[in-house]
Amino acid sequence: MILSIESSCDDSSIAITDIKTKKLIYHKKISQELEHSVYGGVVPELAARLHVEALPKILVECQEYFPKLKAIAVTNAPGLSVTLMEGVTMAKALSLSFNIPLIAVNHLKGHIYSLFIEKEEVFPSTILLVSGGHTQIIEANSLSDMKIIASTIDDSFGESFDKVSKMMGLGYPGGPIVQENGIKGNENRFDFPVPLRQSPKIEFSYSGLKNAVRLQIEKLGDKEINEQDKYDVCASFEKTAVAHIMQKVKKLFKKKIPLNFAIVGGASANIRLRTSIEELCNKNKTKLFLSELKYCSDNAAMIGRVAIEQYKQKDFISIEDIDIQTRIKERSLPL
C-alpha cells in the first residue's frame, strides 16, 4: 500500500492506496473552512498551524497500515510554501523510519488523477481544471505526457467566487456560498462584461470581471446593499464567469473537436459549468469525465492514484532531493 499525504492549501489530508487494486483503503480529510471563514480567504501561517496538528491526529488511524506500506507520497507543488513544507517533512520522517521509498506529486496532476481514484487512467484526454489558485486547459497524454495549452493571464475562476463572496461578507470559501446566493438571485439583473470576449486567444481573465462586481456593489451600498441584491449580484457574477469559459472552450472545439474531456479542481464542483460543459461535449459526442464532488477539492486519494502510477515506474524521489514549489511556471507538467 502506499500512504499519501495532502497539505498544499487548507485540507489536511492522508490517504492508503493498494498498489494492485487501485482500491482506497482509507482516507480522510480535515478542512480549515471554518477557522479562515472568519478572515475572509486562507491565511497560510494560520493553515501551517492547523496542519500540525491536524495530519498527525490522523496518521494515529492509519497504524494499522504501517506494515503493508511500500511508499509514502506527498503533494510537493504547486501551493503554499509553509504548508507544503508540513506534509512533505510528515512524509520525509515517516519515509525515513520505515525505510521505503519517497514518492513527490504534483498537485496539479492530483487533480486529473481524481478522475481515476479506483478506476483505470482514460487518456488522450482534455481537461479543464478549474481551482483557488488555477484556471487552465491541459492536453494529457499520459502521466509523464501533459501539457497546459490554455490558462488565466491573471486570477483565477476559483479566487474570483472567493473574492465576490469576500466582497460582500458572504464567507468562504465563495464557490459554494456565491452558487447557494445566486440561485435566488436574477441573474440578468446585472449586465458585467464577459472577460475577453473579443480576444481570439484561448485564454482566461477574471480581474477585470471582480472589479466590475466591486464597483456595482460600492454603486449599491449608496442605498445600503440589500439580501436580494446580493441574491442578484451572486447570480448575474456567476453567470458571467461561467459563460467566459464556455466561450473559450467552443472555441477550443471549434479548433479540434476533444474524443475525452474532463472537469477538475475544487471549482468543478460549480453545476452551472458542469452543467454548460456537459451539453457542449453531448452535442458534440464528446465523452465527459467528472471527479466525485467529494474529489473535487483537495485531498489525499488523488494524490495517492497518481503515487500507484509512480511507483510503478520506481519515480522516487531522495529525502534530500525533495523540495517544494509553490507556483509551476512551465507550459508543461514534470514530476
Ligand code: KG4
Contents of the next structure:
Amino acid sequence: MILSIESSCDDSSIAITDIKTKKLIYHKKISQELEHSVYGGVVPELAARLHVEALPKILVECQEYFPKLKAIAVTNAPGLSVTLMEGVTMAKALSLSFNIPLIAVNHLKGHIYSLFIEKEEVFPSTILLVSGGHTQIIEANSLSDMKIIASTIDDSFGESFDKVSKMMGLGYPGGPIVQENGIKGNENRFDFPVPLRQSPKIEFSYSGLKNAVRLQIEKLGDKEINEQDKYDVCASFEKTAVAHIMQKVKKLFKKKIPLNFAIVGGASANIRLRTSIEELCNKNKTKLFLSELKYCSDNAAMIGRVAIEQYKQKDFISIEDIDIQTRIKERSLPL
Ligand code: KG4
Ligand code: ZN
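Provide the structure of the form predicted in complex with this ligand, given the form predicted alone shown above.
In what comes next, the whole complex appears, and the chain from above leads the way.
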C-alpha cells in the first residue's frame, strides 16, 4: 500500500491506496474553508498552521496500515510553499522512519488522475483543468507524456469566482457560493464582455471580466447592493465566465475533434460548465470523462492514484532531493 499526503493549499488530506488493485483503502480530508472564509481567501500562514494540526490527526487513524506500506507519496508542486512544506516534511519523516521510498507527486497530475481513482487510465485524452490556481487545456498521452496546449494569461477560472464572491462579501470558496446565488438570478441582466472574444488564440483571461464585475458592483452601490442584485451579478458573471471557456474549447474542437475529453480540478464541479461541455461532447461524439464530485477539489486519493503509477515505474526521490515548487514555469508536464 501507499500512503499519500496532500497539503498544497487549504485541504489536509491523507489516503491509503492498494498498489495492485488500485483500491482506495482509506481516505480523509479536513478542509479549512470555514477558517479562511472570514478573510475571503486562503491565508497561507494560517493554512500551514492548520495543516500542522490536521495532518497528524488523520495520520493516527491510518496506523493499522503502517506495516503494509511500501511507499510514501506527497504533493510537492505546485501550491503554496508554506503549506506544501508541511506535507513534504511529514512525508520525509515517514519515509525515513519506515525506511520506504518517497514519491513526489505533481498536484496537477493528481487532478488529472482524479478521473482514474479505482479505475484504469484512459489515454489519449484532452483535459480541461479548472481550479483555483490553474486554467489549462492539457493533451495527455500517458502519465509522463502530457503537454499544456492552452493556459490563462492572468487569473484562473476558479479564482475569478472567489474574487467575485469576495467583492460582494459572500464568503469563500466563491465557486459553489456564486453558483448557488446565480441560480436565483437573471443571467441576462448584466452584459459582461466575454474575454478574448476577438482573439484567434486558444488561451484564457479572467482579469478583465473580474474588473468589469467590480465596476458593475461599484455602480450598484458596493456592499449596499440588495440580494436580487447579488443574484443577478452571480448569474451574469457565471454565464460569461463559462461562455469564455466554451468559446475557446469550441475553437479547439474545430481544429481537431478529440476522442476523449475530460474536465478536472475543483472548479470542474461547476454545473453550467459541466452541462455545456457535455452538450459539446455529445454533439461531436467525443467521450466525456468527469471525476466524481467528491474528488474534484483537492484530495489525497488522486495523489495516491498517481503514486501507484510512479511506484510501478520506480519513480522515487530521496529525502535530500525532494523540493517544493510553487509554480510550474514550463509549458509541459512533468516539471
Ligand atoms: O482544485 P481546487 O480544490 O484547489 C486548487 O487546486 O486550486 O479548486 C478550488 C477552486 C476554488 O477557486 C473554488 O472557488 C473553485 O475551485 N470551485 C468552483 C466551484 N466549486 C469550486 N468554481 C466554480 N464553480 C463551482 N461550482
Ligand atoms: Zn487543486
